[in-house]
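Here we start with a single chain on its own, the form predicted alone, put down as C-alpha cells.
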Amino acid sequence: MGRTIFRVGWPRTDKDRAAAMISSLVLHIHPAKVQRHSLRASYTLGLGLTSAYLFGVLIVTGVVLMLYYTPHPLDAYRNMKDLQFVVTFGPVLRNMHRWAAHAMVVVVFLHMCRVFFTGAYKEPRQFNWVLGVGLLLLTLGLSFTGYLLPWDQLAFWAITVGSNIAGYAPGLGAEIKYLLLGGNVIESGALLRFYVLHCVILPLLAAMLIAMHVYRVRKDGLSAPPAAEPPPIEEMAPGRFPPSTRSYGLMALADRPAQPVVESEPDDEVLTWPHLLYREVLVLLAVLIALHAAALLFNAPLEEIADPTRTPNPAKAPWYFLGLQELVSYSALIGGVLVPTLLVLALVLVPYLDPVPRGVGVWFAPERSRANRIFAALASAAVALTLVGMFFRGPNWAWVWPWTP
C-alpha cells in the first residue's frame, strides 16, 4: 500500500525528488522545478497558499459542525448553545471556523492587491485573474450565507441589513430579494436557503474554481521580472518572437518589433522537493497555530436569540459589507448598485484594458505607476469606508467617536 502512494520512496537523489513530484498523487500539481524568485516571501507572501490553507480548514470545521447543526430556527439556536456548553471542544471549532472564515476574506483581498501591485495579472494570466475576481466573490458569499446560520440577533438583523441591499437592485431587487430569502422576511426558509448554499453549492463552485485556479498557475506558472535585458534591435536573429506574441495573429506580429526570446538560466531553478514543499509545510504551520491560538483567545460572538420584533440600532451589515452600506447611506442606487457593479467590471476587465506586458514580476515597477496609484486609491477607500462603519457609525447612522464614551 506504501509503495502505490510513495512510488519512489524517500527520494535522496535530484532524479527521485524530480519522480517524487511527477508520480505522486497529491504532489504532481507541482512542478518538478521552480524559480528561485518565486520562492520569496517577500513577493509572493505566501498569501496564495494561505487563501487555500485557509478554505480547507474551512471545509474540515464545517463538516465536522454540520454534524451539530440542524437547519430550524427553533434548533439552530440552541445547537450553538450545545457546541458552547456541551460539545467536547465545540467553542474552539466554532472559534476557529469563525476566524478562519474573516481570515479568507482578508487575505483573498490581499492576495488580490498583491497580484495587481506585481503586474501578475498580465498576459498569459489574463483569464486567471478573472477567476480569482470569481473567488474573492464567492469568499464574501460563502462569508455571508454562513453569517444567518448561528440564528442570533447579530446574525439576523446583518443579513436583513444585507438581504436588503441586494434588494436596492433597479427592476430585479425585488426579485434577487426573494430568490436569496425564499420568502419575503427571513424565517425558515430563508435559513435553510443559506445553509444549502453555505455548504453545499457555494463550496463546490469554489472548489471547482481553485482547482482552475491552480490549473492555470501550473501551466503558466508566476510572474517574474526579466530575467535579462533584450539586445539591440540589430543583434537580433530574424523571426525570434517571445512567447507573449503569439497569440496577437499574423497581422499584428508584422506590426510589433522583434523582440528576444529570453530564456531562463539553470540556476535560476530549483527542485520543488525540497524548497517549495518546505516553505509549504512551513506556511500551514503558520496558519494553524494562528487560528488555534485565536480560536483560544477570542471567543465568536453569539448574543440572545433572534427576535425579529427587536431591532437593534444601528443594525449593520456584516463588517466586510459595511462600506457597501456606508455607501448606500448616501444613495440606495449608487452605493448599492452602481459602484459594486462598475468595480466588478472594471476588475474583470483590467488585464484587457492593460495588455502591455510591463512592469510584470516587480513590486510597484515605475512603468504601471498610474495603473498603481488608481487602484491603491480604490482598494484605501473601500478599507476606509469599511472603517467608517465598523467604528464611526452610531444609532441611526450617525457619526460617533469612537473614544468618545
Second form
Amino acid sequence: MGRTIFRVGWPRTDKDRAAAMISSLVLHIHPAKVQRHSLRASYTLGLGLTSAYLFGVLIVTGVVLMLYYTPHPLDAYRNMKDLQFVVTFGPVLRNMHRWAAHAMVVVVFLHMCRVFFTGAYKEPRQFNWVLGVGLLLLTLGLSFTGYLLPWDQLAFWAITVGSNIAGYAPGLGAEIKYLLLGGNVIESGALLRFYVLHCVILPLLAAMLIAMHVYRVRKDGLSAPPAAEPPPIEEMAPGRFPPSTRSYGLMALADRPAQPVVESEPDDEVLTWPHLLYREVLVLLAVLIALHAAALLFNAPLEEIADPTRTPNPAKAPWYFLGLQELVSYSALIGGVLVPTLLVLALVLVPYLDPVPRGVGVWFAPERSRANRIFAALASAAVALTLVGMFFRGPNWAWVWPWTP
Amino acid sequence: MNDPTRRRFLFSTGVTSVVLSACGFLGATARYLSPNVLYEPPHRFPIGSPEEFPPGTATFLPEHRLFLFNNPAGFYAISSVCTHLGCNVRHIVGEGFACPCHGSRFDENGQVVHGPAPEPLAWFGLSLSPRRELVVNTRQPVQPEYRFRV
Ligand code: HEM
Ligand code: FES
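Output the structure of the form predicted in complex with ligand HEM; the preceding block shows the form predicted alone.
Below is the whole assembly, all chains and molecules, this chain first.
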C-alpha cells in the first residue's frame, strides 16, 4: 500500500534517490542534482528558504489562531485576552505567529540584500527580482493588516496613522483610504476588511507569488559565477545529456553502458538527495527551534483595549514602518507617499537599470562596486531611519537618547 | 475555412469581448467595495446644555474628539483630530495644542505653529436644539472668528 502513496519507496541507492526527486511532486521543486556552489551556506545564507519556512509557520499558526478570533471590536480584544490567559498553549501559538511575522520582515529584507550584493537579479533572473519586490510588499502588507487585529491601543493608533498616510496619495488618496477602511472611521467595517485582507486575500496572493518565484528559481537554477554556469545549448554534443541539472528526465541518471553519465558530469554537481535536502531540513530545524525559543521566552505585546479618544504619547507605528513615520514627521506627502513610491519604483527597475551581466554569483563583485555602494547606502538609510524611529523618538516625537530614562 | 482575414477578425472579436467583460466585472467589483451606507457616528450631535460649560473653560469631549470653549464672546468648538495623520491633540492652556504623534504644534485658534500638520485644526459650527442643548455640526466648517452666543 505504501507504494501507492510513495512510488519509489525509501530510496537506498543514488539512482533511487534521484528517481524520488523527479517523481514526487513535493521533492521535484528541486532538480535531481545541484551545483556544489549553490549548496554553500555562505552564498545564499539560506535566507530565501528561511522566508519560505516562516511563511509556512505563519499559515499554520494563523489558521489555528482564527479558530479563537472574531473580527469585531466588541470581541477581538477579549479573544486576545482569552488566547493569552485561557486557551491551553494559546500564548505559544500567538507568540509564534507574532515573532515569525517580525522575523519574516527581517529575513525577506536580508534575502533581498543578498540577491542584490551577489548580482543574482541579472539575466535571466530579472523578472524574478520583480516578483521578489512584490513579495516584499506583500510581506509588509500582511504584517500591517495583522497589526490591527488584536484591537489594542498599539493596533488602533498604528492603523490610524497608517491609513491616513494612504489618504495623502495624490489624486486617489481619499478614495483609497475610504476603500481600505470601508468608511471614514476605524470601526467594525475597517476591522473586517483588514481581517479578510490578512487572512484570505494577501496570503493567497503571497502563496501564488512564492510559487512563481520558486518555480523560476527551479527553472533558472541558482545564480553562479560564469565558470560554474553550464555551457550554452549549442555546445552540447548530440546524443549526450546536457550536463546541466535543470530540467530533464530520469534518463540522465539511468545506467547507459556505452557512456556512463557520471563521467560526463562536471565534478561540481552533487545529488540533491542527500546533499541539498538534508541541509534544507537542517535549516527548518533551526528555524523551528529559534521560533519555539522566542515564543516560550517572550510574550507578544498586548496593550489596553483600543480607545479612539486617547492617543498614547508617543504613538508609534509597527517598527518596520518607523522609518516611514520618521519621514512622515517631516512631510506627509513627500515622506509618506513620494519617497516610498519612488523607492519601490527604483527597486522594481533595478534589473533593467543595471543590465550588464557582470559580477554575477559572487558577493560584492568588484565590477559591481558602484551599484553595490548605491544599494548599500539606500538600505542603510532605511535601517538608520527605522532605528531613529524605534529608539530616538520619545513623547511628542521629540528627540531622546535611548539611555536617558 | 482558411480565410485569414475572417480568422483574424473572429480572433480579435473574441479577445476584445473577453477583455471587455473582464474589465466590466472588475469595475463592478471595485464599485461594490465602496459602501453606500455607513453605520458611523452622526455628524450632528448634542453635547449638553450651555450651562454645563461655564465661562472661561475649555472642555475636551473625548467621545466626539473635540474641544468646547466658552469665552466672553461666546462658544466655539475645535476638533482634536490632528490634520497631519489623525492623532488626538492635547490642549495646553495659554499655549495651544500639541500632537503626540509627530510633534505638530497649534496656537489657541488651532493655527499651525510648526510641525508636519499641513492645515489648521477644524472649527465646527454650533447651534441650539429645541431642548436648549448645544449641537455640533462637523460638516459645517467655520472660521476662527466664529463665536456662538446663546
Ligand atoms: C516571501 C518572500 C520571499 C520568499 C519566500 C523567497 C524565496 C526564495 C527562495 C527559496 C530562493 C532560492 C534561493 C535562496 O534560498 O536564497 C529565492 C531566490 C531568489 N529571490 Fe527570493 N524570496 C522572497 C522574496 C524575494 C525578494 C524581496 C526579492 C528581491 C526583491 C527576491 C529575489 C530573488 C531572486 C532574484 C532569486 C534568485 C537568486 C539566485 O538565483 O541566486 N526574493 N527566493
Ligand atoms: S498626527 Fe499629529 S503630528 Fe502627525
